[in-house]
Structure formats: C-alpha cells, structure tokens
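Have a look below at one chain only, the form predicted on its own, in structure tokens format.
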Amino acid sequence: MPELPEVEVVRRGLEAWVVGRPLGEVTVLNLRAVRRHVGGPAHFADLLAGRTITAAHRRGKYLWLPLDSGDVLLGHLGMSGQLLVQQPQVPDETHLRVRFRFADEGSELRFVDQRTFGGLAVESDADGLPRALAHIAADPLDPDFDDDAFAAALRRRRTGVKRALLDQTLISGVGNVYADEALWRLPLHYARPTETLTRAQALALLGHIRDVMTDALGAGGTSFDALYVNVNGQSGYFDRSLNAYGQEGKPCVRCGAPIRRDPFMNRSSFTCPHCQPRPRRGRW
C-alpha cells in the first residue's frame, strides 16, 4: 500500500498539473471507485462538474482537493490505486474507475485501480479538514506534528512499537515498509513493548521516521511493482535505498548478518538479528 512519501509525491504532482483548473466531464466507469460516496455516482459526478479545484492536501495517506464550492473531493489509493494524469488521446487503462475531463480540454485526470480497494468521494469540508479524516493523527512531517505528545501517546501503549507505528489515530502516512526501515534505523525490535522505551528512544525514532520518509520523498516513493507510479506514471526508486524491508536473506549492510523476515499481522517484518535482538518478553 502507498505510504506518506507515495502519497505526498502523488499531492505535487496534483499541485502542479490539476489546481486551477475547472473541471468538465465527470464519468464513474466503476462503482467501487466511489462507494465511499453516499449519494452515488450521478451524484458524485454532479458536485465536480464546473467546478475549479483549488489545492491539493494531504494527511498520512489520504489525498483531498478542495473545491470552489467548499467541498472537497476526497481519496484514499488503498492497495493499487493510481491519479494519472494523461493526454485524452491516451487510450484507456485496463483498470480505469473514474475519469476528469476539465473545461480547459487539456490533459484529463484518470483514477486507475486494479484491486479496488482504493476510492473517491465528495464531502463536506469543516474547518479545513474533511471530517472522515477527523480520527487520522498528523502525519511526520507535518509542521504542527507534537513531538513530545508523540512520545508521551506512544509510551503510554501497551503494545508492540510497530504496531502502534501502523495505528493511524497515533500518527499517520508510516506503514509497513517505513516502520521497518526506522527501526532497523534506531535500531530497535518491532516487538519491543511500547511502555519500555524512554523519552529519548521514542523521539530517536520520531526522528529516524521522518528521516526515512524525507530520503523516499527525494527518490519519487518506493516502488516494488508498476502499481505505484507518480501523475506522470514514473515509478519510485527509493526500493534500491532499502536496508530491512524485502531484504530478507541479504547481509545487514551494518553488521552482515541476515535479514530476517517474521509474519506480522498478516504482513511481514524485516530486522537484522544483531541489531534488533528480539525482546525477551515481547509485544507481538
């Protein structure tokens, strides 16, 4: 699943190429694509049509576009989910959802999914939030982010650290592949127990988290298959910096043991066995 730094590359490519500009044509070619939307697709279509989309927003892994009415169109690429931006002479991707055409008859926005776990809807904006993402934590590299509250919310867990780090009303946009790649940072164990870690250790990691998620963001993302592509369909090359996730088998590139790779809530999770020794009483 695209994590912050797939989504924020994702967001300026918005920014550049979609802000501004009044929308014509709206066509759900899916309705999965919009079930998110209450009133259903005519609706869906009706709210965007002559509209001008205003700025492009994120927060952890969800994409929102504010809209000269005052809603906003609202996203979320769940597994597999694309915003392309295309020429309309391009023909049609086997797995596209929904399609912008704007007044402009310029390049069109097309949302591509081919696991529809992804989706679109409008909604309401209150106070500059849309409110389905009233539960969603700041994200890492938000400057409003709370550092010491962080690392006061996250001692008071009594949980394994990676899973808190996938909680997403704890801070939002770190999924599997960043979690890892921090702790292996750090370095700390995915199972160690929340309640254990200092003050200090909790904003070290803080710290390695948005320094993993910078160093992506300089690559384009990450990208393990092509279904993770910017507006422009690039792919991410920030799977070549990866030092624990995916590798499992290859030498730490600190130490030189193996890669380990455990199950881990229906997932995997990656770690160096020198330097992230297991905890002897774990939170799994």
Second form
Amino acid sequence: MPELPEVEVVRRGLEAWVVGRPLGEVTVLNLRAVRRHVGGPAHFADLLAGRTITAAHRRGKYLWLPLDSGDVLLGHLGMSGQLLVQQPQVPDETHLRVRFRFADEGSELRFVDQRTFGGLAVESDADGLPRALAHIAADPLDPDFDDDAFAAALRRRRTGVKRALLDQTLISGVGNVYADEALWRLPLHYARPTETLTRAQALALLGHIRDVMTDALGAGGTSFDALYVNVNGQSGYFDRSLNAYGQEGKPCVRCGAPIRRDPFMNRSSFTCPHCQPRPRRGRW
DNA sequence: CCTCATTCCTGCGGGC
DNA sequence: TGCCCGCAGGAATGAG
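The form predicted together with the DNA is what I want next, because the block you gave corresponds to the form predicted on its own; please supply it.
Then the entire complex follows, led off by the chain already shown.
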C-alpha cells in the first residue's frame, strides 16, 4: 500500500488541483526520488519547468501526468509516497523530496516520501501508455481488463494464488491489503496452488477484488496512519471495514475464529483459519 | 520464459 | 533510559 484505491484517490486530487496549470520551478531535494529518471535531477527539472500538465492518468499503482511538451511525468508512491497540494507558505515537510511550483504562484505540488521506495521520472510520450509501464498489466477497474484472459493466465501459473495476485504483470494494483481482503471474501487460502483453481473460482476472486477496491474507493481509501493521504493530506477510513488484513487475534466477522497472521514473502498474510484452511496435498 | 529470493529505505514499538 | 532488532512492503533485479 498505497494500492489501487489509494492511488486513485490521489489521481482524482491531481485532476482537480494541478491539471491545466503551467509549472514553474521544479526542485529535487533528494536524488533517490528521481533515480528512475535516466538524465539525472537537473535534466528532470528542466524538462518540467514551464510545461503545462494536461491530464492525470493511472494504471494499477502508477500515476502519470502528460505535459504539453509531449513528455509525461511518471510516478509511483512506493510504500510511503505522498503527492500533496500545499500553499507555498506551509513549512517544508520533513521528507519533502521534490517541489513543483506553478507559474500561477498558487498552491504547489510536493512529493513527500519517508522511505523513498517511491519515485518520479519524466519520459517521452509513448502514445497512450508510458514505455516504462509496458510490462504492467491492466488493473481490475480498467474497462479494457480482460476477465477471461486473466482467469486463464492465473490458472496457467504454477505458484500460490496470493503470489500471483501480487505479480503486477498478471494483474496490477493489488497489494498485500486488498489481496488478503479479496481472499478472505471468497474465501480462499493464500497458498492455494493456482493450477487447482476452477475458472469460476478465478472469476469470483476477480469479482471480490473489484468489490473490495470499489468499497475502499468509496471510503477514500485505507489509511493505517498519516502516511496514506489524499492530495489535501486527509486519510480514508476503509481500515474500519477490513476483515482480515491487520486483524490478528480478532474474531472473524463471519465465523468468530481468531484471525491469524503468517509470515509470507518477507511480509504478512492474514487469514481466518476456519474459513480459509491451508490447502493440503490431495485435499482442498 | 517462469519462479522466487534479495535489496532498497526510515520510523516506530517491543523487549531487555 | 537507551539500544537493538523486527516489522511495515512495492517492484526492480538477477539467479537458477
């Protein structure tokens, strides 16, 4: 996280507050924040100064802002990235990494990122999708998402179902929180081998991913602390509606069994041990 | 091509 | 009180 719903909340904020405005001075305060920009920080800033942002797009967890120059400003929030619209007189945030002033001298855009897993880059327009996103699959809220192709590709995998969901080349926008929530809703254990899923189960899982993301979007996203906020610094409240993620020890709202936490891929997976029993060889 | 472990980063909280 | 360690985890990268 932030995952698709949180990134979409940010995209909507950018659409409302920065699209149509000409950029002024751009200042890179942290090199790592623009490490994906091949030409370096000065080049990054030069390509942006004076250009007007014409739109705000998203695929999965990636955001991009097309410019009137034909280039696009591409961004990923990583673990802790924020894009904030702030009045210029507001003191700099501790982890301010890039500042975007505007020629209209109104509010500025700030990229703030505590852990610097996120980053920004400028690249030339690729007629629709930025080249750097060529390997990122469509996300489940994309009207062009191909449900049948997803179900078939998921069942062709030879791995656990949650590993597959976190693979952004198969389906994008799903992270640890929404993977656990969708699997709880089905319900299905995260280690279920993908090749044992029926087509109907694969499609049902996709439906739950869509449902939980849509619900979260309606709540303004999921926030566990002040890190996950919209462009105005406000938190969503979907954390109150989580049924599995972060609920270790609390009773499953469906059956009452205490939710368990398992180590998984250097992070955690949360399941109901009763509703989502671990698959065993020859028996699921 | 496919799968999977490793690595990057900072703040917080628990344990001693 | 202070220090150390684990944990939070998206995605590029390279090994096998």
